[in-house]
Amino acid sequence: MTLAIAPEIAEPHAPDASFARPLSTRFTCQRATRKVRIAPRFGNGPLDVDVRYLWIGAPGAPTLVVQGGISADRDVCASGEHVAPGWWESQVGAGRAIDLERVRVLAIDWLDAGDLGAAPVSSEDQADALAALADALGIVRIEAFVGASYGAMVGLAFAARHAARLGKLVALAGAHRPHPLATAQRAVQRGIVQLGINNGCIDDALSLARQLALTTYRSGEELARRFGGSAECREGRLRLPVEDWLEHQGRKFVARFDARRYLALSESIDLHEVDPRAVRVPASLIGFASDRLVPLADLCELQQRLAAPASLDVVETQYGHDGFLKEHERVAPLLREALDGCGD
C-alpha cells in the first residue's frame, strides 16, 4: 500500500480567466457531435446516442480522457470555438499538468436520461459511450483516463469494462461506490427538485438543491472561516453571511443547468457500483482529507481491493470534495507524477 499526504498551504489561487491562454496553432481541435451505439444498463437494448465531445491537443499525440463532476462538460479548457476558460483550465493546456503540447485530451458532455430514451443512465453507459466514441474517432488506445468526482466513477467503470484499451487510471475524489450518507444527501436534493417540478417552481427548487449540495462539497472549516460573522438586517429581515454566497451560487447554476438533467446525473452517481477486482490497470488515486462525500476510508478500501498496482495520495485542504477544483498548485504535481511518461 502506497499512501502519501500532501501538507496544506494557506490559500490557493482562485480559479479565474487568468488561466486561459490563446489556443496554440500547433494544436488540433475537434468540438463536434458523433452518433454512437451503446446498450444502456437499464435500457431495453442497443440504441444510437449523440455524443458531444472535445478532442484537443498535439496532432498525432496519445489521447487521454479527462472527465469531471456531473456539472462539468466537454470544455475542460478553452478551444477554438469555446474561448471562455474551461472548468479545468488550471490543469489542461500547453505546459500544464495535462500538457496539450504532448497529449490530446478527449472529453464528452455527460449523457442523461433524455439521451437514453428516459432510461436511467449509469456510469457504465458513460464509459461505453466514451469507448464507442474512441472507436468512431479511430483511437485504438486511451493512454490514461483522468476522472474527478463523477468522472472518477466513470473512469473506474471504463477501466473495468475496457481495460484492454486503457493504459492507466487517475481517479480524484471518486470511489467504486457512493457512500450511504452522500446518497442520502443527494436523495434530499433530488426530492427538492422533483417537488419544484411538480409545483411549477423549478428554478427555485433547483437553486435550493444546488445550495444544499454546496454544503456537502465544502468543509465546515472553510465555511466557518468565510462566513462566521453576525446577521445583518437587510430588506426588512435578518440575513446570515452565508446566505448571499449560497443564493449567488444557486442562481449561477440555474442559469446553466437543466433540472431533469440534474435529476438524472445525480441518480447516476447513486446507481454507481464497480467491483474493484475487475479493475486491472495501474491506478493513481487522489483524495482530499476533508471530503465528506468520498471519505478516505472508501479510497483506502478501493486501493486495497484493486487488481493492479495502485497509489493513494491525500491532500490536506479546507475545500472538501471541491479540492480537485480549488487546490490548483497542489493537485498539479500529483497529476504530473501520475501521468509521467504519457505522451513520450
Contents of the next structure:
Protein chains: 2
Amino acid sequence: MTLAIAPEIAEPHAPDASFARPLSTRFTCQRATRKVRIAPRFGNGPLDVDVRYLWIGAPGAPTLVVQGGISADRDVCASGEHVAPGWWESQVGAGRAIDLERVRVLAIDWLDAGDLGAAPVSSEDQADALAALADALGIVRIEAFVGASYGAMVGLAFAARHAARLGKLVALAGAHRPHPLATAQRAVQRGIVQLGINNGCIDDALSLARQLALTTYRSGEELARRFGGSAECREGRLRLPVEDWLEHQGRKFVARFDARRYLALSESIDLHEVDPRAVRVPASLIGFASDRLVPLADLCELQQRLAAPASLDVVETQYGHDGFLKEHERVAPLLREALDGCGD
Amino acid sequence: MTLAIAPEIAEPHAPDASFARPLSTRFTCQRATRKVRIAPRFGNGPLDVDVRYLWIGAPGAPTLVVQGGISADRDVCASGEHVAPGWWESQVGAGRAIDLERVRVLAIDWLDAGDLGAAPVSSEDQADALAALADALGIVRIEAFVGASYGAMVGLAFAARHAARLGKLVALAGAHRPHPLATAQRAVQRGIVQLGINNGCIDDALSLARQLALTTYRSGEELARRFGGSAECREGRLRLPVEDWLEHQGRKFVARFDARRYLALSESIDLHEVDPRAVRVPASLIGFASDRLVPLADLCELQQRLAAPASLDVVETQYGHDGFLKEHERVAPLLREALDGCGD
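Output the form predicted together with another copy of the chain next; the form predicted alone has already been displayed.
In what comes next, the whole complex appears, and the chain from above leads the way.
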C-alpha cells in the first residue's frame, strides 16, 4: 500500500537530539520511526508495526500527545526535519496554547490498514500504538492527550485503555461514537473511493469524496456567505460559485493523500465505540455549535456519562466541524485552561 | 437520451374521456403527450417539446397543477393507465386533501436536457411548458399550483411568469433560490454521476449519488433512531447498519431513473432563481423544521419578500426534506386550509 506521506527509512534507535532549526534551539526534536507491537482489535494476534512520530519540545519537559483528524499527520508544528508549518501551528509552539517551552508534544502518523495486514484499523489500535511508542521512548506518563476529531476518538480509547499513565483528556469535536448521519455520509464517501479503485479513476473519485467530506465539515452559514451568488456561464458551461472551491479543495487533497489510506481511516471512525463509563480520566470536552458531523447533543451525552469529572465548552463558530482548525483565537484560551498545570 | 419513464407514442389530440378504472368512474382522466412551444432560458430561441401529462379529476371541475421533486413524475395518483399508486397518493384522490371529487389535477413529467437539445433546463422552462400545455388543453385558469421541493421552485417561476392565470401558490419545502450548502451537495452528486458516465460505471455512480441525496433529505434524528447500532461482521466484511439501507435505496433508484436526466434536473435546481418581489399571487408556504436542504430561514425570507399575502406553516418532523412525502397526517390539513375555496 502506498502511504500518503513519503516513506522514510525506519530508524528504530533514532537519536534523541536532532535539534529543530527554525524553532528555538532550546527544543529537542525527534522525527523518526519506531517498530512497536500491538494486538489489533480486528486482527489475528500481536503484530509489529512501524510508527512514524514527532516528539518535540523543551528538553526534559512532560509529554502531551496531540492528534488531529484522519487527514492530519505527526507534523503538528514545523520542525527541523519538516520546515513547512504543521497542521496545528497556531496552537503548538513556543508561547502557544500548547507551549513547547513548557511541554513536549508526541504525535504520530495514523496507522492504516496497510500497517495491519489489510485488517480494519480501530481507534483502540491507534491508542495502543501510541502507548507502545511511549514505552519505547521511555515516556512513563502522558500529561495530557489533546485530540481533535478522529484524534478525540483515539484520545477516548487511550483514556479507557491506558488510564494509569494519562493525566488529562482534552477532546475537541469528537465523541464516544460516530453519529449515524455522519456514518451515512462517510459510507457514501467510501463508496465513491471504491468506485474509483474499481474503475481506474481513483484521483477523480478521491477528489469527490473529499468534496463531499467538506460539505459535512463546514456550516451552511459559511457557504451561504461565501458562495451565495448566481450561476455564471464560463467556457460554454454554467458554473456555480461553490463548484470552483470544491474542485480546488478536491485537487489539493488528491495531491497529498492516498485513496486506500482514506478508506481505512474513514472506516475507522465508523467502527469507533468507547463506553464513556470506562473513561476514568478527567476530561475537557470542546464542541463547536455549528458542527453537523459531531452534534453538540452527542458531546453533552458523553460529558454526562464519563466516569470522571468532565467539562464541556462550546465554541460559537460558522466553521462547523472545522472550528478546531479555524477558530484559533477562541480555541486557544480553552486549551490553555484545559492544560493549566500541565508542564509545571 | 434515454428517459427514465418508458416513452410512449405522442398523442397530440388525445381524447378527454379515458375513464380511470380503479378510481371513481366519475373522474375524467387524460394521460397523454402534447407538443408545445417554449423559449428555453438557456436555449437558442423557441422550440417544440413533447410534454407528458396527467389530467385527472371531476369532469368540468377547476384545475390545479401538482408537481413534486425531481424524481417525481406526472403520476401523482393511480389512474386507469397507471394503476400503481402515485407518488402523492396520500394527498391526491377522492376525499383526499387534493380532492379529485372537487378539482382536476394537471401534472407533467419534468422536461430535461434531452427535450431541450442538451441545453440546461430551467425552472422557468418547466413553468412555461405547463402554461403552454394548459393553453393546448383549453385550461384558462389554474386555480392553484401545489408544488413540493423542485415543484415549489417551478411553482414560484409559474407564479412570477403567469400570474394572470393563477389563483394561488402552495409551495412546500422549496424557495426562491437553492441554499449554497445544498448546491454544494448536489454539485458533488453530479460529479459522481459524471464520473460514472466517463468511466463506464453509471449504475454504481447513480446509486451513490442517490445515497448522498438521501443523507441530505433525511434528518440526523431519524437516522440515529433507525441506525444507531454497532458495526457487525458479515461475509468477512464489517458492515454498518446504515449501509444496507443506503445501498438498497440506491439500487431502487437506479432501476427507475436515468443518469443524464438526474444531471439535468439536479442542475436545474441549482440554476433556479426567482425574485420574490415578482410573485404577485397569494401564497401558502409550508416548511419542515428538520429540513436541512431547504432551511426554514430561507422560507422566512421568501415569505417576507413576496409581493402578495403569504402564510408560512412549519411542520415538526424527523423526516427532514422528505417531510412532504412522509407526514401525511400533518400536511393534509395544511393543504386543505391552503386550498380552501378552490373548486367551489
